[in-house]
Amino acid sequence: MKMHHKLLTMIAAAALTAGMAAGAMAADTIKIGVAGAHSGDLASYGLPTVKAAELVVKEINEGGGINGAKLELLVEDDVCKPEVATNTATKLVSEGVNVVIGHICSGATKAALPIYRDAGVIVMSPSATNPELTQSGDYPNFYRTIASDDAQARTEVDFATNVLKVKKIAVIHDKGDYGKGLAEFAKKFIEQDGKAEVVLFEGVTPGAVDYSAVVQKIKRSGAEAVIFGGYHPEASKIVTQMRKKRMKTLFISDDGVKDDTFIKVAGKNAEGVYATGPADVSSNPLTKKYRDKHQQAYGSEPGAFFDNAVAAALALTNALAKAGSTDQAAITAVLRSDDVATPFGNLHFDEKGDAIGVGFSMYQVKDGQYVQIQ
């Protein structure tokens, strides 16, 4: 019995040591996943995050890594589709990813999160804004460096009713987790405030060639403004068809439309369109530093959510360094308590996973580019 007890003690000690090694860094490689739309119509949202992660990781590795461990990026494309995102998450987990930057779209993020949660992997998105991702309590492993859609919808409704002074609003969405969720919040806020009337609440099918039916409904409704929840491919088509019918209805949308691709596709019809997006942080020295690095490395200006992705990469790598471990609990403790310098100022996260102090601003397309107006 004594020999058996001694053997069990040795086995337990070995298991504990192995468990500690799994969460420790030593000289092992730390694997950071980058998941999002890297191809297809929404690649302009996902690729800037890849480049942000590349720049931050390159800088850290050139400085010796984190506690002696080099960083390795594992980049996977989910095309912003939930059914692909589950495969993406499964692959990253099977490859031993330690933390993940992404996903980009709310629907894809929601589909992937249970897989990471069950594997004990922290995920931080620069752009997934659906409120349930943090407010449901289902995903204690999820964080984001952007505000949620209830805050975004609040900004849009306040702007429409208090600044533009419209009384009749058509609320249109793309039926997805992101677009429909935002639209439902907008409808709720309009009705609660009582300053305007929702004259149309309608979903459209993403990827359709023709949106003339919903455009005609908007026209018949007498709406002075449209609040649209969704992404730029659908928004550009709807706006273009509205302008072809000589409709002067104001168009207000979200950070899924605040992208240069929308302007390129919609052309002159994009002029005057309003969209919410993360605040302009170009005056922040860290913002300038990483935007300059992007220009030097890739020969172009960074795209949508680049600053939010830099913030996510800095927050996660800071947490890994301060925790001295890849263990979820250790990383979580740092994320919630330790401020890290980012393009959005010093950030840490609340218990739900939302970044404290991050909000939305209003932009308008003027002379072919988005300009912050509020």
The other form holds:
Amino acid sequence: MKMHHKLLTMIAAAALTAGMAAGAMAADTIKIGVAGAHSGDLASYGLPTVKAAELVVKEINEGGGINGAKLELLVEDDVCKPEVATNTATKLVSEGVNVVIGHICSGATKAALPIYRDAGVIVMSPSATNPELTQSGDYPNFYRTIASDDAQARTEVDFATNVLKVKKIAVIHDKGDYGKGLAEFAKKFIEQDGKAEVVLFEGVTPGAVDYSAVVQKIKRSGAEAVIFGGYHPEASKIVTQMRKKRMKTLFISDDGVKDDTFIKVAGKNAEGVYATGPADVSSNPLTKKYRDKHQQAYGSEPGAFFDNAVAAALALTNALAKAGSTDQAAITAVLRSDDVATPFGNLHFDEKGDAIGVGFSMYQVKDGQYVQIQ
Amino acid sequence: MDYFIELFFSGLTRGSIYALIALGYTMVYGIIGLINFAHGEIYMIGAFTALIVSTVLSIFGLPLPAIIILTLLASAIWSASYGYTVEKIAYQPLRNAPRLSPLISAIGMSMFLQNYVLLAQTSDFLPFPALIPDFAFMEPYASTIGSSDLVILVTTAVVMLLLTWLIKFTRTGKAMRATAQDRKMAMLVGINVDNVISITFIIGSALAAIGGLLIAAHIGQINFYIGFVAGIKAFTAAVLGGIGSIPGAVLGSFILGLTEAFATGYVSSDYEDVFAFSLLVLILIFRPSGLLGKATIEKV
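Given the form predicted alone above, what does the protein look like in the form predicted in complex with its partner chain?
Now the full complex is given, and it begins with the chain already shown.
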């Protein structure tokens, strides 16, 4: 046990010195770490990020690098496990990494961040959505190019109170991590804003044969709109039973419902239902450019979080170029002030590390299709 | 008061949904003392058959009543053949085995059928056509009770009466009761026990198929997993009412459905299962054989 402790201290010390050294010797190569799940059952979430980083780095190196320095990728696997992620981070820091793209999973990211923070390394995740990572303020070195979990609830609440202007909202969820988490954020935001009132907050049992009792309860509560956190099977049952009871209550939900299966199953009852989903970026020229490059290089369609990873790689390399050094403060200043063109449009970051401009859009079912509401 | 009535009808609908499935459980248990865990899957297969048959028939452009009747017949026959086969394969060879063996075999059959449908069909939810139309005369009451709720309620009542008649007043029913009372003695007086058991499975499975069709049309969606949750609840209802008793299964289902509806309406739907199962525990403490169940002594 004692031995183990000593070893850890040594590694930490090595990491620290290595980190400091990295700041100094910036000229010849810039080392970019790519950390995430590259093997195991979550590899499909991590590998597209590696490919995105490879494509961006190759392009920059072919164009002469950044201020004369070539970029080098250090790819490390964390299998999405927090206990492995600390080792991954320590290894990257000891190899003198300058910035890191990753990690992929929120849990692993959270475990790795203190190590990078102490070494002065900036980390940008394409996929870690846990709100705490930025909002706690514990990790000034952390940025992300994906909206946090609560952004979706924010979009739903803003749309309900500002656009639809409803005053009474029933918040229903499916008791799952995802649905209940969203519903709790929605409730919190409605109460904070004070523009509307939560008249009902309840969980339903997924798979139950009939939801008419809870639907009666919604009716009795006088809610003008329902915000539902959960997936499409429950959503379509609730909407169908509301319409069968001739209720016109508006139905607002999340990207678990923004699925064509919902429209297929709920049929005509799906008409008019609102759901949030990631903004459609496929028409952005940069999105097209990198997706085409992926197609050429690997002969397949890119996977999960590829666009977010391209955005992270572009934002970091842009900041490195404009800052003219690998110094944390200089990079931070550029990230916060300078707009960079990415697949999501022009981005910069707020002081907590969330990208401004990456978010959710509201969609509505019209004639059997989800249509984005401008 | 309106709210109370609305919740009451919600509870009744839920109760009759449970009852349609619970009747099959209770019949099989009554005759051979086996809990047929594959029953929920037979219900699911009934719903899938109904979906396929009704889709094909609507391509031919048949009128709705014809579609409903043909679909009902087809899925009842198809499910009955499944029930018959399941009994022959999984339960009959274990007729004289210790009680636990057929139980395990039943669970295995349930898993097999679930995964079979998953592979043969899809894991996605499929839309189920609205076979029960909105009746015009129900329109003034639509906010309280829908047309499909009414159809389910009426069907449950009719099915329960028919079953009671079958068991009390027909030759087959008499043979069933004899088999239930003492299988060996029934054999000695010339009853073909294997046939009686097969008939029980066929009737129970056909009922599950009717339930599958009506419930799927009410909910509007099916997948390979619907039999599990519905089956567990219906089984609970059958135990609550006294497993083996047909009026007991219906009574138990209504009590379970009403408890869930009122728990949702007056407390919170987060706790509907807590209330339902607390009720089960309470009733079993005071009446271990269920509300209408007979306390049986172990036969030697």
